[in-house]
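This document starts with one chain, in the form predicted on its own, laid out as structure tokens.
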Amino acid sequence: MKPLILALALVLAAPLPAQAAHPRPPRDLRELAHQHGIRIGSAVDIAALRAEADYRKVLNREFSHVTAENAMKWESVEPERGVFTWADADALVENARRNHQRVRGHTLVWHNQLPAWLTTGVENGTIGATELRKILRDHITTQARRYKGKIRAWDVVNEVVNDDGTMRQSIWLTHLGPGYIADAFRWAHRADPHAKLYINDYNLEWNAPKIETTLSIVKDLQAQGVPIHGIGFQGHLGIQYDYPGDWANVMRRFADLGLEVAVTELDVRMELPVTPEKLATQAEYYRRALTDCLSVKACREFTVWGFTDRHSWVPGWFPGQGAACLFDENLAPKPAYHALLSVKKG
């Protein structure tokens, strides 16, 4: 073979240089989640899920993970002692099954939204410590067992640490002592051995005393052999405050203990009225939160606390504030939604 022909043959036979991967931009949050290998979810308003077709359509199109906003809280599932009302929680779980969504159970033990029969009985002394412990065990066992195999992760204990780093003086701590936390995790694990079990709290993104106490709780539970698998960062942010710039490093401190990490209740509120500048700042906070999550290998879930301003909890709790969600009242995507879609892998 002539030299020129031989050289041309070798060039043609050589493998082409590797092309840089440029996946097309995700069309929605489900596709974004798939590209990044995480779950992106939302809290769900059950009344809206039932009554509003446009709400259902967006929820089921966009999210691969769901949390009941209120339907699994104690006052909702057992408003009268021994009388269980599972219809709302069941509706969430069934809708998730039909739409290939995983479920976060929220929450088994909290100091809020307890049924009146329980708080009144403790306050007037008709329910003593021994009976209270049995009531708590039965509640956790009944609820976790009902949804065994249908819940990816449970918020087992919710908001047990004050902002100053002290333990919250709930009826559980006051009457059962700090051991109720370990008991709750053990009971939940026995009822559903495959669910991931979390401790969940707010202001963990930045509050040093709360961070240190929560780390100590986790280490103590692990030393006792208690099955704890994850840490939930609620992430209720406001653009009038600085973004918690050390959040990723805080996540890593918990991940270094062997825990899964999840952003469980993210929203970013603002002082009303809404302006384009405020929406741009909000979008940047959402983008940074997802980027922080993705920078930590153990971060497996990114859930917003409601996806539409139509049903946001924020205005009711923070007068004069709102517009905290990814979609507006008419379910139009806001700049924050597009900011999430723009986050690149790696």
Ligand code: 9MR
Contents of the next structure:
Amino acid sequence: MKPLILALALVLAAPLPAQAAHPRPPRDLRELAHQHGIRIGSAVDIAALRAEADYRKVLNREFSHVTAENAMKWESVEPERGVFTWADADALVENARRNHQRVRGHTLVWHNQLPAWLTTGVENGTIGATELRKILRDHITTQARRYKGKIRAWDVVNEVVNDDGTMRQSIWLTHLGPGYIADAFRWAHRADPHAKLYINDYNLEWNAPKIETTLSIVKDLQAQGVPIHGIGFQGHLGIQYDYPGDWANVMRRFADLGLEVAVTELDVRMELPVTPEKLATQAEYYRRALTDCLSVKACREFTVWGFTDRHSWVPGWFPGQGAACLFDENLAPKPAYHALLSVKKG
Ligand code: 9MR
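Cool, the form predicted on its own is there; where's the form predicted in complex with the ligand?
Starting with the chain above, the whole complex follows.
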């Protein structure tokens, strides 16, 4: 062999440098999600989406899944009986389409953020059980149909179990009986047959009574042939509590029933003021949550409940606490953001 050809042959035969054999480090969450074969999402504040260009830019760069933080809730879409206000929800769905984001619909049946016409009607007895059932069916049908084909997954029922494992005494349970849950899933499925239908809750990461009751609800629905496809773990965590170390096992128990799994509302709050140590602990919680999700094959979506401390529900609900998100108020990435990017496959 001529020396030049020999040299060429040796170069071609040499093993590739190590980094070329692995994907390069992801440049953002969208790429990270893609490398892991999942979607990473965020809840969206519609007012910020409309008004703040920097918010929009980060949202659309980083996230491949979105949930309306409030815009799809009943009080938002039907503030007066028969008067539908879809503009905000439509804007979210349209923004998602333009930016290749899938959408989680949140939420069809909840005890909170119901329109006043409905709650007062039930309280003062002008809306009886038969009418209430029809109102719920119409609500689910109208909303799921409107976004048919545009919603990857619906939170059909949200927070139906109490922390002690009993069923929540909402207007739905009180007036319609426990069968409202099966009805809700059936109506949603009829309206949008391709959407994945979820039951969603908080504290499900660790709370045994809630976990057991929710598992038995799922089994019971499945035994009746009700179309239920997914379990949503909200994941509202705080660094003053231990990380829920059994979370991956809990996810697996639901996956073993054939359900898809999603982290639907992750945030990790802290007592203010912020310190570097607290940010490091928070980063570890975010990293562990993503690692837990990735360790369960059925976990397909990892959504945070807002991505910036500029717009977060936490300070308003937990006085003295905050800084729960991946980006600070100026949209600078926090250690938690970098911790997520560092999570490796496998
Ligand atoms: O983040 C939402 C906040 O803006 C609303 O005021 C609040 C009203 O109940 O709901 C918040 O979102 C909740 C979600 O819809 C369901 N799980 C708990 C979330 C945080 O409270």
